[in-house]
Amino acid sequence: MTEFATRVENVSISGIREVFEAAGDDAINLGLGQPDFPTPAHARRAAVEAIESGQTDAYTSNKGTPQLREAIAAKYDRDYGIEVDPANAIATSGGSEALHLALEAHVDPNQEVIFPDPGFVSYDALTRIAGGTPKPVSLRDDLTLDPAAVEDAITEETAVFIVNSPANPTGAVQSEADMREFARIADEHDVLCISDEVYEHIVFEGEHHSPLKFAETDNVVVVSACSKTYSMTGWRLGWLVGSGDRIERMLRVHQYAQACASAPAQFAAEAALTGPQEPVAEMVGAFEERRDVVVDGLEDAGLEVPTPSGAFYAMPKVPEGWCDEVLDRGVVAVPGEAFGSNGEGYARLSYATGMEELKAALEIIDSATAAVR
């Protein structure tokens, strides 16, 4: 009988999806890092166009089509100041495909990948899927990273470290100081630094920087996607930007397991990108509304939690048997330990949902609190 691979026998199921398996119907949904917010109608309508027009019936080009291309490119130089060729940028499946592209792209078997703890998911599991070896790194007190960290974690079988600012799962934000030392090492150190950016529009305070600006080699790969920033989640749109010689290797991957990416999508993109932004301002501005009514009802709970820059999560430290508690009276909650082991003893919450929902939410996790102190 044929046996299951080993680097997928070392993957699990994500600690997210357990928590909504467990919840039930009619729970508070706190969990989930989607915004509550339609797509913009001018993207949907472009999409609809295209399908309607017959220019969605076959494959594009394996990077995208080109005017999806220049319009990543062109977004690069008009929110950054950042020079990119359309040529070096492939449209994805998704932030995630992105994500695995470059990893399989970078990695060989038992190569170090270093990722911050706790960290989105995919790190670790696409990390194994890969056949290299996570590396975690501890966070700051604040949950940033801290360049020093990563630096010190670098061995020669280092093959990449992963930046993502603003956060999944807390929410922080690296300062420009921070970006400018996580290029730098990525230079002197000859070692792949992915910048996930695809919360890169969400941010209340301080700016967002990625370390393409400031890298002296091709050392840096940005992946991106429209998801969060323009609600197009289900539409699974992503990119990666670097240099042509890693978009080559990239593309190999990418041709053989997707071919391209979906081509309603891609004009739904196209258009996000090029169209009018006030709706991501709109949606920006209810998050921060949102943010502030969700740290200031866990502090009156009792509850210690940093005040999240940007995304739309937070992430309180709480007592044991805290995420069980809530999710019996009602609400999800993604226990800390789901994000790596140094995530043990904090919940994440996700605040992309309505503020009636947040309100009642948050009273029930007050009482939650208290029963378990």
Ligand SMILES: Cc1ncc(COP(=O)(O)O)c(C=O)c1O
Given for the second form:
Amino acid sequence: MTEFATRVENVSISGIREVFEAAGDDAINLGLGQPDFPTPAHARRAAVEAIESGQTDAYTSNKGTPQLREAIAAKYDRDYGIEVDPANAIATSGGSEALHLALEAHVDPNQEVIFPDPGFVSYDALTRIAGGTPKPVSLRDDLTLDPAAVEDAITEETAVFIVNSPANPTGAVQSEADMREFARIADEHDVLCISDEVYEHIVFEGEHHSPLKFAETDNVVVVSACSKTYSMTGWRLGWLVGSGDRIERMLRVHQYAQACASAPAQFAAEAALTGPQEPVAEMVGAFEERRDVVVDGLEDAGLEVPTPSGAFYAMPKVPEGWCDEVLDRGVVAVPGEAFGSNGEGYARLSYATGMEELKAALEIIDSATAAVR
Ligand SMILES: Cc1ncc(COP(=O)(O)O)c(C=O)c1O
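What's the form predicted in complex with this ligand like, now that we've got the form predicted on its own?
Now the full complex is given, and it begins with the chain already shown.
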């Protein structure tokens, strides 16, 4: 019988799915990692027009259409004053593929990859798939990643450390000072910093800062996507930005594994990036209102929760049995340990759900919390 590869035997299907499967049909789902808004009409229309005019029938260039890469480069100039050569961007099948390419291209077998714990589920799994060794590091009390913790975890074997701000599952946003430190660490230790910025525009307090702006070497690669910013998770369109040398290596993987990102999605993404940005501001405004309601509701229920400054997640500390109790009462929340062993004793709540449902869920959470205390 054909054996399975060790690197794939070493990963399992995300624990988040198990929670969804256990939920009843009429449960209020606070487990979802995607915005509950429509993709902006102009992005949809651009894809439809490109399809109808036959522009999407063929492969695009491996890196993506020149127009999309121009739009990605222009975005970095517009948003952060960072100069990006359109030749140094690859359009990918979502941020997920971008993370995969970055790790495949930079991690040798048994090299170490440092990432936040709790952190996005893919960091551990994609490290293992690349043959690397996961090195999760714990977070500060406010659930941000301490650059000093990353620096302490670096060894001779370290290939990469991953920074994610705003973060899934915590909603935490790293300060500019932290991002400067991450850039310094990448420069001084000569290790690659993969900066996962897929929530870059969903920030309520302060601003998003990219370590790409502060690094003096080419040791920062940025991953981002249309998925969260433009509510385009189903379109599967993300990108990578890095130095020419790094892009060339990541392109080798992309070329053979993917050829190019889906052409209709590339046209939609170009329109999303270059068109009116008001839909983003409206969505972020709605998330901020919900964030306030959720944090107040959790605190009223007696739960301790750092106020998330971005993304659309809150991560309260919860008593034992809490997730099962709220699930029994019809609310889906993801147990913190799905995001790493340090997530134990926490739960992740997504507020990418309408206000009325959120309020109903908070009432249930209030009584469920009282029941398990
Ligand atoms: C932190 C983080 N990075 C990357 C991704 C992948 O995004 P995409 O849907 O663009 O593949 C996600 C999706 O949930 C995420 O939360």
